[in-house]
Amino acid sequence: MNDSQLARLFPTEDQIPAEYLIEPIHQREYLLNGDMRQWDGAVSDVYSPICLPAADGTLQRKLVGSFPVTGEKEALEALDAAVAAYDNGRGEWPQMGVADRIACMETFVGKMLQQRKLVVNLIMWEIGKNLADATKEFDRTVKYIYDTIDTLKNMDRNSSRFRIEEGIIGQVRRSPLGVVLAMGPFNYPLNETYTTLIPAILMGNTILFKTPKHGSLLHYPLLEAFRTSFPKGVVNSLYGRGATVVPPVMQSGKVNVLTLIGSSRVADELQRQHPKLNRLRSIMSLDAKNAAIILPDADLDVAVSECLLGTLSFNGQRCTAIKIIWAHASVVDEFLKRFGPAVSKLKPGMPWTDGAQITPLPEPNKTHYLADIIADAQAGGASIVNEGGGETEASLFRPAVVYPVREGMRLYREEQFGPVIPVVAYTDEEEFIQYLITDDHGMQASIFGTDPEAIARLIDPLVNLVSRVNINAQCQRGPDTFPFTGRKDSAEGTLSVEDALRSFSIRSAVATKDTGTNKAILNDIVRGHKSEFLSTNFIF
């Protein structure tokens, strides 16, 4: 497929299916302290990676809408609203019982479901995710919320009894941490954002929610659901440029939890701005250069299939994507002989195109960046080994398999976060282990092989270098009940259904000596339902 054929994949306005065509949404309000605050200031236009032919024959990104660009004043107002709603733990939300918080969240999910079609469409238009994956992202997010609710019920049931140890009677429950600044990514703007937002809210914290640069508009239809499901000030939206609105919030020292899914560079900058680091808890998923190793005895059909999914699902724009493949010198040629054509067969197209696997890239300069890192590798002796790899038209980029990649090339260490797949040939497994040791990242790795001894020999060092080792399978986050974290610069804190609830809370205890008087006091409090914390209520 040459460039002109790629260009023909972009539709004219009348070729867009009616069910996926949306009128531009010009957002002129944002959620603050329980109100939809009107905005008449500066706005940011949202241009889709989906391009349409202009009158002059060029391809131009389609305008999807616009959203407010607020400033420092509005950011501090949102912070004040969250601080007041928390009120040092005495606010309505942190004082509310778990069952009542769950009821509020269930109300929210019901209202969220009413916006499913619009949100899915906006995911496609804003970030170019194909219809199947955009739909899966929404549905998986809803499932995650319900799973989180069920897990919280179980956690609360387990803590609904008193313990008597060493002459001390006590009850141990989990309490909120305070004000949370939540910042989500563009690649999973709904799901990844909500995997931090939802548990943080459920545990009784109040939220400042900064929308991502790409994928910001899709949150607008859900603001009313937040407003009408939770007490005022519990959820506050934060719009604007991160460099403008986030520093004053962090510098205030009033943020108790920073949760970010993004780059380690940004994380470092934000943490340094907080004046009281010992009071700041950070829960973050950051950079990754997940590596796969193909052993000499690997089933190459499995390796090709899983590496195809692992490297190129959503164009490789996943923190859990396989971003470099190490193939043993004895099988690298055969692997590439199978892998290259499989990559080239992936169907490019618009997000709604049936079977489209390669879709437009949301970042305006991404195709230039990808071309640059390929050129750097070629200057060092590597080549694109798959047919059509690296062909570009506007925001479409055909995946490129680059081989042989070695130390000194940018692709060897740099996280490309896109459809370029570097392949390294090795002769000794120790080369692969040393690569992981010297890498700044430590999220996941994949092992492809059939010899249990050889696989076991790699498992033991790898589990101490990365947080998850996948055997004959791609790197991935799911299932959501598994821990999701990373070592070194790849993460801080652990996210999964139960781990996230724990991350956004702290264990608190009420205790007293085992005396008759103290027992009578406890019984009076519990039987009279005089405390939300000190309670034996059982959530069904």
Contents of the next structure:
Amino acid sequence: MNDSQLARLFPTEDQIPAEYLIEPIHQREYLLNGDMRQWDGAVSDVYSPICLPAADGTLQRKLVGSFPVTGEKEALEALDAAVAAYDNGRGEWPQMGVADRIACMETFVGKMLQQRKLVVNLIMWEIGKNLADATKEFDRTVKYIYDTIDTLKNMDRNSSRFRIEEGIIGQVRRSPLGVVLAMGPFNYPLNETYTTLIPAILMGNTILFKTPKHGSLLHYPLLEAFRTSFPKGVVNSLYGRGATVVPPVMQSGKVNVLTLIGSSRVADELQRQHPKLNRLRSIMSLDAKNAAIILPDADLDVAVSECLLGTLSFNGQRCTAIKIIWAHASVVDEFLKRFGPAVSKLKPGMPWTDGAQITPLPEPNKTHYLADIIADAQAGGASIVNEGGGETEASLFRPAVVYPVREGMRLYREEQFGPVIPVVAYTDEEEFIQYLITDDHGMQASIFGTDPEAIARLIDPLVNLVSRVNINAQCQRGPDTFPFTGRKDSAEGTLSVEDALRSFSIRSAVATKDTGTNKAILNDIVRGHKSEFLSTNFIF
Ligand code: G3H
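What I would like now is the form predicted in complex with ligand G3H, since the data block earlier showed the form predicted alone; can you produce it?
Now the complete complex, all chains and molecules, led by this one.
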């Protein structure tokens, strides 16, 4: 397939299947303090990575809508709303019992489900994710919410009893932390925003959430569901440029938790703006350069199919993607002989095209960046080893396998976050371990091999360098009950269905000495249902 064949994959308006046609959505309101506030100020146009041929024959990104670019004033109003709703822990939401909070969340999910078709379509149009993965992103998020609810019920059940130890009677429960600023990424704009937002809300915090630059409009249909499911001020949206709206919010010192899925550079900048760092908890998933190692005795069929998924699902735009492959010198040629054609065979197309695995890239300059890092490797003696690798047309980029990559090339260390796969040949496993030691990242790694001894020899050093070691399997976040975290510049805090509930809360205890008078007081409070915290109510 040459460039002009790639160009023909972009549709004309009348070739877009009717069910995925989109009328531009011009959002002129945002959620603040329980109201949909009207906006008549500046807006940002949303151009899809899906291009259409213009009258002059050039391919142009399709306009799919626009959203408000609010400023510092609106950001501080949203902050005030969240601070007031929290009211130092005395607000309606942080004081509400867990069962009632769960009921609000169930109302929300019901309303969210009504928007499924529109949100999935917007994921395809805004970030170019294929239909299967966009649908999976929505459904996985809904499942995550239900699993979070179930886990919270269990946690609450476990803390609905008193403990008597060393003459002290006490009850320990998890309490909210305060105001949470949540910022999601463009590659999982719904799922990764919600995997922080939802547990943060459920634990009784109040929220400011900033939509990502790409993948912003898809949040619009869900704002009304937030507005009508939770008390006012619990969920507030922040629209506009991060550089304008986020610094004043952080500098106020009123944010208690920063949760960000994005780059470590942005994380550093934001944390530093908070005047009282000890009061700020950060829960973040950041950069990663997950490496795979192919041992001499690896089953190459398994290695090829898992590396294919690991490097190129959603065009390699996953924080958990395998971003560099180390193959033993004795098998590297055979691996490339099988891997290269498998990569070239992946089907490019529009997100709705049946079986499309390579789809348009949302970041406007991404194809230039990818071409640059390939050229840098080529200048150092590497080549593209798969047929058609690197061919580009507008936002479509055919994945490129680049070999041999070495220290000194940008592809060796930089997180490319796209469809370029550097392959390194090694002779001694120690080279791979040294690579991980000297790398700034520490999220995951994959080992491909069949010899238990060789695999075990790598597992023990690797688990102290990264946070998940996958054996004969790609790197990935799921299942969502597994801990999702990283070392070094890759993460702060841990996410998973259960860990997230812990991350967005703190344990508080009520304790008294074991005397007759104190027991009578406790009994009176519990029997009279006089406290939400001090209670033995059991959620069924
Ligand atoms: O971008 C990072 C995502 O959390 C990856 O999730 O491994 O399930 O695709 P995934």
